[in-house]
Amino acid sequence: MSRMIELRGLSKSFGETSVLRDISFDIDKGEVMSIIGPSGSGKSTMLRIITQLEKADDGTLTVDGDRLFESHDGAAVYNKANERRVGLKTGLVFQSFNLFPHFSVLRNVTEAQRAVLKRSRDEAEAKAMALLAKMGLEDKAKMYPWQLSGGQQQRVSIARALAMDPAILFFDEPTSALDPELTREILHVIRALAEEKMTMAVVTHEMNFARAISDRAVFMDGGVIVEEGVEIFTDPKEERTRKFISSFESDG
């Protein structure tokens, strides 16, 4: 099985605050990895670095065979020639939807296709309508984000990410802004993508969902990976992991 993500020794600080320290993991093609841990543990920053919304301080990252940055003398050196190529291979679904409020649903899904991938209007709209149909939103194409529920807006944002044909899709707390009923809508969509063997990494606090869809899980705390593996949810080895998992079980 081919490697989609190879991350080694990722470190990141904001000023004097160390956010990520020596983060290393792999994600294989077709694998779904959940990333769990308390707020402030560095999960979102890690996704933002992989999707080029933040710069790494140190470490080495290869995405589907293309090296984005590598460690030289304690600093991450970026490969400028690969930045666009890696960017096209990664998609990110935000917790706050990030749709353009003045664009229709259809234009939200076609805009980047036309601007970045240079697809024709007809090609972009055909791709968008197929994805909106997949999300159960084909009848919402002419509406605007403010006319949709939170769950519908998040499904549009997933369609927008998929329209770019990414090799790997990242989700940053995709249900945190939604009530339980709308959360189920989004979890159903992500589960369906997992069944299609879409390579995904999902930052989530939905433990039951993470357990159900993940091939592997990573538990982060304090900017480090405390534990990873398929057995985190059922037989965690580290005390910090056990406490975190049990807190959700007691809440449920």
Contents of the next structure:
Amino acid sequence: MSRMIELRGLSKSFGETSVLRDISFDIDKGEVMSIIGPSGSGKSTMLRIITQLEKADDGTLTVDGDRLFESHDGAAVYNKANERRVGLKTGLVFQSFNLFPHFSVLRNVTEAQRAVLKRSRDEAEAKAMALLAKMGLEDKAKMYPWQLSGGQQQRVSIARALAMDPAILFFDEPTSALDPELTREILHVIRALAEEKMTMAVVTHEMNFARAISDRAVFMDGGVIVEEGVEIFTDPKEERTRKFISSFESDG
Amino acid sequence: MAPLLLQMLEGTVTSLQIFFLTLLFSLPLGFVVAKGKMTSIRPVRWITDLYIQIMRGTPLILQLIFFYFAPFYLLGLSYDRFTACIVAFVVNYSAYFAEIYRTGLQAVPRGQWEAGKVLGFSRAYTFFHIILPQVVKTIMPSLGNEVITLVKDTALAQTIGVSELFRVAQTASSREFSTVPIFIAGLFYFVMNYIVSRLFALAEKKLDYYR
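Moving on from the form predicted alone, kindly provide the form predicted in complex with its partner chain as a structure.
Below is the whole assembly, all chains and molecules, this chain first.
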């Protein structure tokens, strides 16, 4: 199986505050990795570095064979020539959706296909409609984001990300802004993508869901990976992991 | 009566010239100033801030006088009053528009920039296609206020001898010992601003399709 993500020794500080220390993991093609941990543990920052919304301080990252940055004398040196290519391979679904409010649902999904991938209008719209249908939203194409529920908005944003044919899709707490019922909608969609062998990494607090879909899992706390492997859900070795996992058990 | 109205229409043309030329230059320049105020380069930010403070903190009438006389006293060169008037208006209004733009830019959530970046848009593309339309919607009401003020402010151009509508009315008024021309001028301003506010109401309504 070939590597999608190979991350080594990632570190990041904001000013004096160290938010990530020596993070390493791999994700293979077709795998789903879940990233769990208390808030402030650096999970989101890690996704934001891989999707180039933040810069790494140190470490080495290879995405689908392309080196994005490499550790040199304790600092991450970016490979400028690969930034765009890696960017097109990585998609990100935000906690707060970040749909474009002035565009219709359809245009939210076609805009980047046309502007970035230079697809024709017909091609982009056909792709968008197919994805919206898959999300159960084909009848919402002409609507505007404000006319949709949170769950529907998040499904549009997933369609928007998938329309770019990313090699790997990241989810940054995709259900944290949603109530339980809408959360189920989104989890259902992610699960369906997992069954299609879409490569994904999901930051989530939905433990049952994470356990059900994950091929890999990491538990982060205080900017480090405390423990990894899918056993963390069922048989955590570390005290911190155990405490964290058990705090969700009352949720059923 | 007829020659008076003709003169006043001529004055109105001058007022409208000031109005449109000011908008033509200060609307885009305001963006440059707003960027200066929001930059991380400190000296640029300080200078921009000082400029905005001066423009907002001193009377426009004084600025008109300054821009008309300063080049002569400082550099020994003179230019025509109309040009001086446009320069003063543009410099003044750019500062006000900059503050409006800044509020509008800050009102757009950072996530909009981030979504654009993650989808592969260039910064310029994100700005023009994603951010700017939302800024325009947010600032439309304050922009409308400012543009209405501009219509009335054009009357200040007479300070440096530009024959705009109000100066024509005042001259006629003292010539004919009558306040009628002044009130006619008032009606003219009212009509112009009625049109301006209708246009802005229309624009706001057009942008009402999203939230």
